[in-house]
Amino acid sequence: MNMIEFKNVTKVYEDSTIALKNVNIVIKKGEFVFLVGPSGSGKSTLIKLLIREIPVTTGSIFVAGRNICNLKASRIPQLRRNIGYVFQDFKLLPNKTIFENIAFALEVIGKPAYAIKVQVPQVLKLVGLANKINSYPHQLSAGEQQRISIARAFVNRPPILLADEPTGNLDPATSDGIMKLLSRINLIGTTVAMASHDKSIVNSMRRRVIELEEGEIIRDQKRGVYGS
């Protein structure tokens, strides 16, 4: 099944930008895949066309077999509910504990308290920060805060995970945790696109890689590395 597909995607910013050029994708049910290439090359264009945070200028974008590109706005919640995003700098809530956090991110979906009570402290556990449910950001490491924006972006269980740069502020030793724990979840079944430009997390993992440059794929390889 394919749970991604670009088809002849192009996207033209108002400033007359050309961030993507007649990009064609298809990432299949279940799969990892690397998005790299330098800055302004289309990485996160990419993946804000995918949660239709900005719109299309021509082509299409099939998730999960469904054109996005003609969804209602009153519709975009809906996609978004099955699709996790893990940002670079981690956006926790600071006034909040924990699992106020990751709890948030049930309750604007509509999860009753009693799910909520028990999806929590279950995805926490999955990172390897159960120990951690009342206390408050600032009380924890970086690697710890983006082990807790993958836990928000994974607890509803979503069928795709988007992370855009999420070792970008981080470590090598902590970087490489953070990796196997997007690993494990994709072990588990859910479809991962990462952009990175971190040559050495892409070829360590030896996953596909599709490389852009000014707004094209130049390279798309399974089992792939990243620059020399």
Second form
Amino acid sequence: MNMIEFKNVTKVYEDSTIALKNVNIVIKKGEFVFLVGPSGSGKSTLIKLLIREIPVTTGSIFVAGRNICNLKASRIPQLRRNIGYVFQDFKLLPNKTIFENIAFALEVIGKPAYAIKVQVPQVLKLVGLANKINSYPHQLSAGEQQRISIARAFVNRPPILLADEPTGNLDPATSDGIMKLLSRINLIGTTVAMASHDKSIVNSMRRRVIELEEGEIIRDQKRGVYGS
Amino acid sequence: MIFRPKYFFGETFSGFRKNFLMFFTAITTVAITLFIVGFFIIIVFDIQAILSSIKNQVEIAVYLKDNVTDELKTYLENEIKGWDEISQVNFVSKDQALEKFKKENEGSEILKEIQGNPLPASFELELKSPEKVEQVALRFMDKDGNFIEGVDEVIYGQNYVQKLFSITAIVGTIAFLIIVVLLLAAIVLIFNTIRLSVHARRKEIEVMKLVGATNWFVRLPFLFEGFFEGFIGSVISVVLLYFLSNYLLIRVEKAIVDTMHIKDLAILGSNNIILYVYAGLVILGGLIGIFSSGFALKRYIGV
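The form predicted together with its partner chain is what I want next, because the block you gave corresponds to the form predicted on its own; please supply it.
Entire complex below, previous chain first.
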């Protein structure tokens, strides 16, 4: 089953920079895919298109078989509930505890309190930070904060998890931990797409690599490495 | 979307706790600005009420010649009573006039000087609409500018009355303009403060949007928040105004009323206008709060 499909997608920004040129990608359910390429190559644009943060210029994008390009504004939240999103800079809310940060993601999509009470500790266990449930983000290390951010993205068990440079702010040892976590989430059956700059991580994982350059796919390789 | 009051109120109030400084700033801004606006409105209403009390005391005194017969007097009295502008006519006889004069000047040297009764009889006219005073006074003259038969003199404080009317009009216009300007300043100030408190939480909005919260789900807590800030702020301003007007203004007003011999105590003592001012301020506060929040959100909600 195709989880994500880009069909002849072109994105031109308002200032007429061309971010993506006629891109075609098919990502199957349960795949783990790296998006690599220099800054400005179109990785972030690709991710933003997927969550409909920005609209496509031409072409179509399918998520789980549904064309998301003609989605009504009122249906966008539904799309986003099926896609977990991990930021490079974590984006945890500093005035909420870890529990509240994760619970927040469930509250805003209307989950009842009893479900939240069960799901939050569960996902914290999964990321290995069950003991930090009452801490505040600033009391955690960067790596721990990223784990919490992943927990928040995954707590709703979305079929797709997108990560935009999740290890960009982390040292190599911590990054390894994050990659192990993402692999585990992938093993459960979640489709994971991760944009990365990090050569050693991409090389050590031996997963599918899609390389972009100036908005075009120049390489799509199973079990690839960062540079060809 | 299911409406979940517990979540919305919970978010609003935990927001109050965690962003205390922002809330405090917003509420104080609302309280202070609306207090100033309200204070000015009350003062203006007050001045207007006092002025119109003074206006209502505009009278015309028609002095009669000593040789006026009872017949002519009755004729004049009936004539005057027939005019639409007149609300009341009092006849003051020569004797009554002297008595009144004596009373007003009791113990004064001047009484000893008086021999016989030099004072004329008169009609005192009260008007329904004080602005027509001149028009009415002119009826006691014929076309050559002489007083009609039996009338010696007509006095209505010619200069003073005209001045009073133009002052009232000017004060009214200026006050209205000042209130409008103050109100606009208050709205802008409140709007900016509340916008800042929304801006302070833009990260939260971004996260909410990206985890799939619907727009209304993002919006509602902020609208509640804006409403509470506006509402609480305006209630504080009303409480302050209440104490200020009941303990301070009313005394000032009494003093003015006493020294100027105004018959009815104006707005604060007897009028409901002030209640409307209070209600208006609270409604205004709540509405500005909601609209400021809603408007400020527009920028962030389009993630």
